[in-house]
Structures are given as structure tokens and as C-alpha cells.
Amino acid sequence: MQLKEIKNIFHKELGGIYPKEEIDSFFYSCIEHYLKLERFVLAVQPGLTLIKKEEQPLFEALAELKLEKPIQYILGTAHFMDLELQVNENVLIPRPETEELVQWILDTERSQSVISTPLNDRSLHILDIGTGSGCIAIALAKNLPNAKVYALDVSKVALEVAQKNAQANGVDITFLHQDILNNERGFPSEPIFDIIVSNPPYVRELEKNQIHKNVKDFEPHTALFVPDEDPMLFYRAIIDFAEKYLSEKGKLYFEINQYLGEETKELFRTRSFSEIELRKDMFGNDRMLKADRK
């Protein structure tokens, strides 16, 4: 079958589910991944014909796309900043909003280096809580080469994914299998971290009807949802942890629920933090928060 015919089938089968531009993106991502063909191949070889063996993975991917399975899980890869990461149903798919959180950390550290020790000469200790695919920890380790980065998750299978991603991207990260809601074991008695960052579960059960099917049906619920009656569960636990293990003048960064920005900020006002800053994401939603240890 000609490749252009398969492209037409993608549009016919997926047209009622996804916009045209997204279907094009799916198709070209599939031929890049499975056939190692560049996106412009149809422009230079409009009559390109595939054999059955080459067609098979494209049609298998199409069947999964019809179920609204995320393309990242189908292909097993996702992009985050300048990284390529392995992903599966045990970890969240990295999102652009989380890239903004990492960029905020990097920008803050770079500006700090102008007025104090140069960035490459500074030794930072960083902890990523709820690391999932490892996207935050790996991006920070890549961009802050002198930093000692730790990454924690309650899920062993998520940590296996993160470890593979760290190795593939050439960074050295210490991975910790631990539940932040029960963190009495495994840490020293004095503060050691200069930066603690987390994208914890924050979507309330009542918000499930606003979540797209491709997220709700395929991404890990333990990494997404919190009880309606206690949406600040993980933030409180991480703040408790930070009060023990964040160094003097250390910084705590969160990704947050867009509907609970002021409530999350208020939580910090009652604790040992100052310089509390709420920041919007590219879509204009309250999405990130930074607080400094007093």
C-alpha cells in the first residue's frame, strides 16, 4: 500500500476524534518512529509504497489512537525540554507546564550566580519528589552539572523508568524508593537540600469530568488524583519534609492545581517560608509556586 493512502486512512479513522493537525502529527511521528522516515518523505517520494511488514505497526498504532491512547505511550517516548524520555502507563507524560517549572528553577539559579558564586562552581543538592519519568530531575541534572540530584517516588516501576531515562541521557541521579506521606526513614538528621521540587498529585476527584479521556483512561491515577476532602494532602507532607530537610534559605518549588493557587499560597504563609511567589503558566492559569526557607 502507498504511504499516502495510509495517511488518508489515518485521517478517515481519526477525523471524528482529533483535529486535522494533530492527526498529521500522529502519522508523521509514527513513520519517524517505526520506519525512520523523515516528515517530508511524501513531498519527495509521493508514490512511496510499503510492504506488509512495514504497514503493520502503523495500523496497530492507528487502532490504539482510535481508543484515545496517548501517542507517547504508543511509541514509548516523550520529549521534555531537550530530552527524549521513555514513558509507559506507569508514569505521567511530561507536559509543557512542567517545563516552565524547570525553566523557572534554572533562571533563578542563573540569576543568583550573577550576584554570587558562578553557576558551574556551585554545588547544589536538589530533590525531586514524585519523579515519575524523571523528567524534572534529569533536566536539572543536565543543566546544572555540578548539582547532586536526588529523585524520589513511591512507585518502584516508575523509578525503573526514571533510572533508564537518566542512564540514556547521561546523568547521575540518586533514586529513592519512598512514600513522602510516610518519610520517617532513609534521610539524615539535618537539612541537606538547597532545592526541593515537586509535581505531586493535585487533581481533585470532582475535577475528573474535566479530564480528557486520553489522560483519565491511561495515565496513572495515583500520580494524578487527590481526595476532594483533602486536596492539600501532598503539599502539607512535602512542606513538613522541607521544614526538616531544606537548608537555610533553600527554595521549594511546586506545580499546583490551577483552581487552588491562593489556597496553596496560604498554606505557606502559616509555615516557615517567605518570598512566596505564585506564577501563571503559558495558558494563564495559576500553575507554579516558589517559596524560600526563612
Ligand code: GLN
The other form holds:
Amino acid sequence: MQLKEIKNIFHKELGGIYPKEEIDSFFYSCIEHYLKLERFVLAVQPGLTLIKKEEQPLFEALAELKLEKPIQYILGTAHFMDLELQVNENVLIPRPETEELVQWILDTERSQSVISTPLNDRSLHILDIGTGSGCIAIALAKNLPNAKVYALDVSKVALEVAQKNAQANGVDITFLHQDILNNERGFPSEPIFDIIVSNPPYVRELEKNQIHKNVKDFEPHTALFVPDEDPMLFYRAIIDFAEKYLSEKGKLYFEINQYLGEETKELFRTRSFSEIELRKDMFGNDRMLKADRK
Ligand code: GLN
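Just the form predicted on its own so far, so send over the form predicted in complex with ligand GLN.
Entire complex below, previous chain first.
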């Protein structure tokens, strides 16, 4: 079949579900991924014909797109900042809001290192709690080469993905299999962390009906949802942890639930933190919080 006919089939089959530009983007991502064809191939070779074996993965991807499976899970890759990461259904697909959180950390650390050059004096110890695909930890390790980065997750299968991603991106990260809600086993007394960052589960069950099918049906619920009656569960646990393991001048960075900005800020105010700052994401929603150790 000709490649342009397959493109038309993508549009016909997916037209009721996705906007036209998105279908184009799916189609080009698929031909690039499965056939190593550039997106301009149809302009250069309008009559390009595929053999059955080449068509097959395109039609398989189409069937999954019809079920609204995210393209990142179908192809097994996602982009985060300048990184390419492997993803599967055991980890959340990295979001642009989370890139903004990482950028906030990088901007803060870079501006401080100009003044006091702490990055050269000793390596910064960073911990990412609930690392998932490893996106936050890997982006920080890549961009802060003197930092010693640790990342933990409750899910062994997520850690396997994160480990592969760290290796593929050439960074050295210490991964820990731990449940932050039940860490009575404790943590080795060293290291003390300078930065603790987390994008924990924060979507309340009551918000489920606002969540799109491609997220709800395919992404890991343990990484997304918290009970309606205790949406701060993870923030409290991480604060308890940080009160023990965050250095004196350490900082906490969080991704947060957009509807609970003030409540989250209030929680930090009642504990040993100061300079609590809320920040909006590119969509104008309260999405990030930074706090310093008091
Ligand atoms: N921002 C994610 C979403 O919209 C939620 C991430 C999380 O719960 N940590 O689905």
C-alpha cells in the first residue's frame, strides 16, 4: 500500500477522536519510529509504497491510538527537556509542568552558584521521591554535573525503567526501592540532602471525572490518585522525612494539585519551613511549591 494511503486511513479512523494536527503528528512519529522515515518523505517520494511487513506496525499503532492509548506508551519513548526516555505503563508519561519544576531548581541553583560556588566546594546531594521514569532525577543529574543524585520509588518495575533511562542518558544515580509512606526502616544517616524534590500522587478521586480517558485508562493509578479525605498524604510523609534528612539550608521542591495551592502552602507553614513560594505552570494553574528549611 502507498504510504499516503495509510496516512489517509489514519485520518479517517482517528478523525472523530483527535484534532487533525495531532493525527499528522502521530502518523509522522510512527513512520519515524518504525520505518526510520523522515516526515518530509511524502513530499520527496509521494508514491512511496510499503510492503506488508512495513505496514503492519503502523496498523497496530493505529488500533491502539483508536483506544486512546498514549502515543508515548505505544512507541515506548517520551521526551523530557532535552532527554529521550523509555516509558511503559508502569510509569507516568513525563509532563511539561514537571519540566517547569526542574527548570525552577536549575535556575535557583545556577544563580546561587555564581555567588558562592557551592557546587564546586562539595557535591550537592539531591533526592527525588517517587521517581517513576526517572525524568526529574536524570534531568537534574545531567544539568548539575557535580550533584550526587538519589531517586526512590515504591514500584520495582518503575525503578527498572528509571535505571535503564539513567544508563541510556549517561548519568549515575543511586536508586532506592522504598515506600515513603512506610519508611520506618529509616534511611542511612548519611547523606543529608540539600534538595528534596517530588511529584507525588495528588489527584483526588473526586477529580477523576475531569481526567481524560488516555490518562485514566492507561497511566498508573498509584502514581496519580490520593484519597479525597487525605489529599496531603504524600506531602506530610515527605515533610516528616525532610525534617530528618534535609540539610540546614536545604530546599524542598514539589509539584502540587492545582486546586490545593493554598492548603499545601498552609501545611508547610505549620512545619519547619520558611520562604514558601507557590508558582503557576504555563497554563496558569498553581502547580509548584518551593520551601526552605527554617
Ligand atoms: N499532572 C498529572 C496529571 O494531570 C498528575 C501527576 C501527579 O499526580 N503527580 O495527570
